[in-house]
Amino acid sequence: MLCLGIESSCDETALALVRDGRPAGQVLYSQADVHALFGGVVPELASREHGRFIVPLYELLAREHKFSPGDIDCIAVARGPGLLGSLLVGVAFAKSLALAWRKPVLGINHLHAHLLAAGLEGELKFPAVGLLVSGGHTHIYHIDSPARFSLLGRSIDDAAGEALDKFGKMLGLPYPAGKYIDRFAASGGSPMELFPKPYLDNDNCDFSFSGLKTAAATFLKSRPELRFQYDEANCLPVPPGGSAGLELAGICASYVHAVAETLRIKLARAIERIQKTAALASIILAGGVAASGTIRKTLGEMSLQTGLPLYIPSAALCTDNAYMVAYAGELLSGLGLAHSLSFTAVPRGAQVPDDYHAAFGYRAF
């Protein structure tokens, strides 16, 4: 089976091919440099850029990988959650191809696609507990199969990635700041307990990182010397010299440690709840923030403690990409599912169906 995947949920425009569960080619345009000028993603600008690039990218994919419409078995597109204007570009393009080619089309939950992405590199074991950690979402799912997800916990304000980016902004780092914080934290030695692990004094699996962000802002307010400078010649942030630089590395390590430990504690809580009534076969960690070395190490240690294997996509599959969308589409198509052409984009904050078998708009074909 050959599935064409389309991703346009935020600031990456991507199209990819997945053949029989393995990557078969991708083209991707990232708007990160455009939005860095504004310190974050500008929704109107993002949708305009998707509109500019989606057709040329499709033409490039067809040229480079030499496929024709007749070779495609199904089309998959990220329908949400995400920026509504951006999603509409991808959904409209996917529907147009499906109508013109008379091919089945599937609207994919962007978050589910992240969690399934590790399956592109090896067989996943279900049922699983999945932790999705990205700039806009921090969710925990009980995953019975690629078609059945149950939401156990979610971010109720700032997601983990958003908390990292905002902390980076306080330090003078460019957007997106998470990768710089993680890289610099690695040189900070053993992390100190400088910051609280937020929203743990409860019995739920939800996340709230706004308190951590506020604690960091309060801490840094009296220490203006703890800031990065930007080296324009080399296009890199540079830490202050001497003891201030060493202290800043430790502060970054402490902040990432607080995020990682919060994720671990909430995930352990979810695992304990699931295992009271059902068996688990694995843990899945995914999303852009899953590229963090600290978070990978923390969850790796947890995997050893629980005896559950941990699946994490490679770094290239952690960030938004079309391979994960095409792969999710291929799995669902293999179950005989597809959408009617009446399906719509679902923006951030709205509920995207977690059970594809029961979802309105899906049909067997």
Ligand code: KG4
Contents of the next structure:
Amino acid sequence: MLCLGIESSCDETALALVRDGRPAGQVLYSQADVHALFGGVVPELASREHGRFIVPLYELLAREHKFSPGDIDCIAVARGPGLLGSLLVGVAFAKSLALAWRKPVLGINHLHAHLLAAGLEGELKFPAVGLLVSGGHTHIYHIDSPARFSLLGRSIDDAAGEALDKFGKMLGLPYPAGKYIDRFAASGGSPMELFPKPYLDNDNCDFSFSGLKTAAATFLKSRPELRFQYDEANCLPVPPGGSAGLELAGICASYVHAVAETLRIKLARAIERIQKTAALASIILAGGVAASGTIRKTLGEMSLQTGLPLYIPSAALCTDNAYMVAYAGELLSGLGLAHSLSFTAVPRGAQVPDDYHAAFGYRAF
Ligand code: KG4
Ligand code: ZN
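Counterpart to the form predicted alone, namely the form predicted in complex with this ligand:
The next block holds the full complex; its first chain is the one shown before.
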């Protein structure tokens, strides 16, 4: 089976092919430089960029990977969550192709696609517990099958990636700052307990990272020397020299440690809760923040302790991409599911269906 995937939920425009569960070519345009000027994603700009690039990217994919419409078995597109204007570009393009080619189309939950992405690199084991950590979401799911997810917990304010990006902004790092903080933290030695592990004193599996950000802001207020400078010539942030640089590395390590430990503790709670009534076969970690070395290591230790295998996509499949969307589409299509052409992008605040069998608008074909 050959599935064409389309991703346009935030600031990456991407199209990819997945053939029989394996990546078969992708074109991806990241708008990060456009938004970096503003310190975060500007929704209007994002949808305009998707609109400008989606057709040229499609033409590039078709040219580089030499496929014709007749080769495609299904079209999958991220329908949400994300920025509505951006999602609409991808959804409208996917529907146009489906209409013109008379092929089945599937609207994919972007968060599910992240969690299934590791399946492109090896077989996943279900039922699984999945932790999705990205710039906009921190969600824990009980995943029965690729078509059935149940939400166990989520961030009630900032997502884990947002907590890293906002901390980075305080330090003078460009957006998105997660990768710089993570890389610099790795040179910081053993982390100190400088920051609180937020929102643990309860019995739920939700997250709240806004207190962590406030604690960091308070800490940094009286320490203006602890900032990065931006080297325009090499397009790289540069840490301060001498002892301030060393101290800043330790602070970054402590911040990432607080995020990683909070994720670990809440995930352990979710596992314990699931295992009271059902068996689990694996842990899946996914999303842009899953590229963090510290977080991968922390959950790796947890996998050893619980005896549950841990699946994490390689770094390029952790951040937004269209392979994951195509792959989710292929799996659902393999179950005989597809959308009618009346499906829509899902606006902020509305729920993107977690159960494809029960979801209105899905039909067996
Ligand atoms: O999944 P993603 O690409 O986009 C969203 O759907 O949000 O995740 C982006 C997030 C950003 O917050 C970014 O700072 C973070 O992932 N990120 C990282 C790393 N690479 C990207 N965070 C920590 N360590 C990294 N290596
Ligand atoms: Zn994402």
